[in-house]
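Shown next as structure tokens: one chain only, the form predicted on its own.
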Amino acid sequence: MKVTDHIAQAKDTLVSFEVLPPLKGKTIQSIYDHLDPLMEFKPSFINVTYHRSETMFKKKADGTFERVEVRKRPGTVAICAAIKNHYNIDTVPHLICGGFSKRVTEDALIDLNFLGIDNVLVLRGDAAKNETNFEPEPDGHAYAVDLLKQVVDLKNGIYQEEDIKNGGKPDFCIGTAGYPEKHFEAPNLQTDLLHLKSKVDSGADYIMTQMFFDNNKFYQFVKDCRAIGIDVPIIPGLKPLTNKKQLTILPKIFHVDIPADLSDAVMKAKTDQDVEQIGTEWLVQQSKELKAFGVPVLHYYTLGKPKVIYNTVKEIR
């Protein structure tokens, strides 16, 4: 079932959440083990990212370096595949530009169609540890709309190989990514608006945004969207804090504001417990006010803390 239709057929606000692949090395347990939990809210769907590979250099016994290319959480696609089949649940794999030619990406939408998964978030994606700038595969893709484009190629049966007549049209319900406090690379909040229309205008079905810690202004990024255009529906990302560090690895990563409330709070807490606890009341009121205001949608990166995620979602239902 699409993202778009449990949106459709929705009597309040949904409920969602985002995983990471397991280490490689670990198994689909340890998966399982984070949502048990969380399966007692009956999410709508469940969003799996994709981790591009690294590029590592291991000594030889001759004393010479080989470059290798190693994925460190690989499997998004059978992660995917796996959570629909054991919780009978709608999954939502990331696709990125990074790491990926076009017939590699063609490839994984035709395992995705086969799996019978038919939600995809289209990304960018970051660059390479090793690059300062994002720097596209050979016949890869350089921007997300572009990616975006393929996607819908492919459901109007339009392949790699031109010699491919009357194949199949997977049909695909792509969200796109959106930052109510604008991409980094973006140099100011109204052209990063309009990238974000040319998106929605180029077939993506929803918005899934960036995480943010001030409500409004996610309100205002809703506002400036309807006003150019913008109708698909706008699903809030959301992240609690839960220790001191996060105060500088957030900004510098993510290139989000922590409001100054918060942050004095946090900076005045004694323990990682303490911060974990103001992080979850933040994140219950921010829930509470966002679920007023109207939002399709809550969704929550648990990202290794699915207890907190746990305790703000009983605490809002």
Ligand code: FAD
Contents of the next structure:
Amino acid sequence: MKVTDHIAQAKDTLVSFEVLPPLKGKTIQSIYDHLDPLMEFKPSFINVTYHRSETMFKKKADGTFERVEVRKRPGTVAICAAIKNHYNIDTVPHLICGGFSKRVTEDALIDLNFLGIDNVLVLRGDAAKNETNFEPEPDGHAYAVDLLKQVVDLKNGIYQEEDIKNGGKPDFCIGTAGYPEKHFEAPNLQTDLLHLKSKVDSGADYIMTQMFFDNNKFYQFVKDCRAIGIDVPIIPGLKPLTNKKQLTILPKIFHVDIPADLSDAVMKAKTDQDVEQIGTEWLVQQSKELKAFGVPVLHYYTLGKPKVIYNTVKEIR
Ligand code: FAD
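Take the protein just shown as the form predicted on its own and give its structure as the form predicted together with this ligand.
The complete assembly is shown below, putting the previous chain first.
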């Protein structure tokens, strides 16, 4: 079932979770171990992130270096199928432009359709680790909106293989990313919002946001979206703060602000356990307020912290 159908049929705020594919070498059981306790909350869907390959240089026996492409977290499509099969629950694979040609993307979409997965979250992806700026593949997409248009084309039976006539029309529900605090490359929030609008106008069915720790930023973002005619559901993405290092890492990597009340409390904490407690209480409060605001879904980035998410959702159900 599509994310938008879950939202349309909901009687209360829904809950969903997001997982990373396990590192190469680990088994699918590690994902089940992560998700098992969370199933108590009957999530409407589970997202699985996508991670592009990285260029690495491996030393050979003769002392020279060999350039190799390594995917540390492979398997997004297969993990979505496995979760769907194991728990009988809807899954949302993330699809990115980075590292993909249009034809490889098309094949991934066909695989998803064959597997009965009818949701995708369409993203651009970040620059590769060895690049300063995002570089599209020679036959790939430069922006999420272009990838989104490819998915919409496929929904209309338009394939990259131009000689396919009367092909199947896989009916995907398409999600797109939004940034309450602005995407870091955008010159300003207004420009970023206009790019977001063009994704919605091109066929995105809902928006899922970057994490934020100050709900006022989200409320303003929703207001700004509505003001420029974006009327699709907006799902807040939520992440717990669980250690002191995140006070610098999260702003650096995700370009989000940590409110002073939260950072002060974390700085004063004596143990990691105390920080986790503060982070959980903050997330519970955020969740309760967002629920009261009327968000359709509370989407939690579980990212290695299923216990914190468990304690949070338990508190608000
Ligand atoms: P875009 O919408 O393409 O925007 C990128 C930048 O370009 C923005 O600054 C935007 O304002 C600008 N822009 C957009 N369109 C145009 C245009 N036509 N002309 C000029 N400028 C334009 N990354 C992963 O690698 N894997 C994941 O699984 C993943 N999941 C994510 C899930 C969520 C909910 C979010 C919020 C992010 C996720 N990311 C993931 C990170 C994401 O890939 C990065 O934030 C990336 O830098 C931008 O992706 P986007 O889809 O927002 O890009």
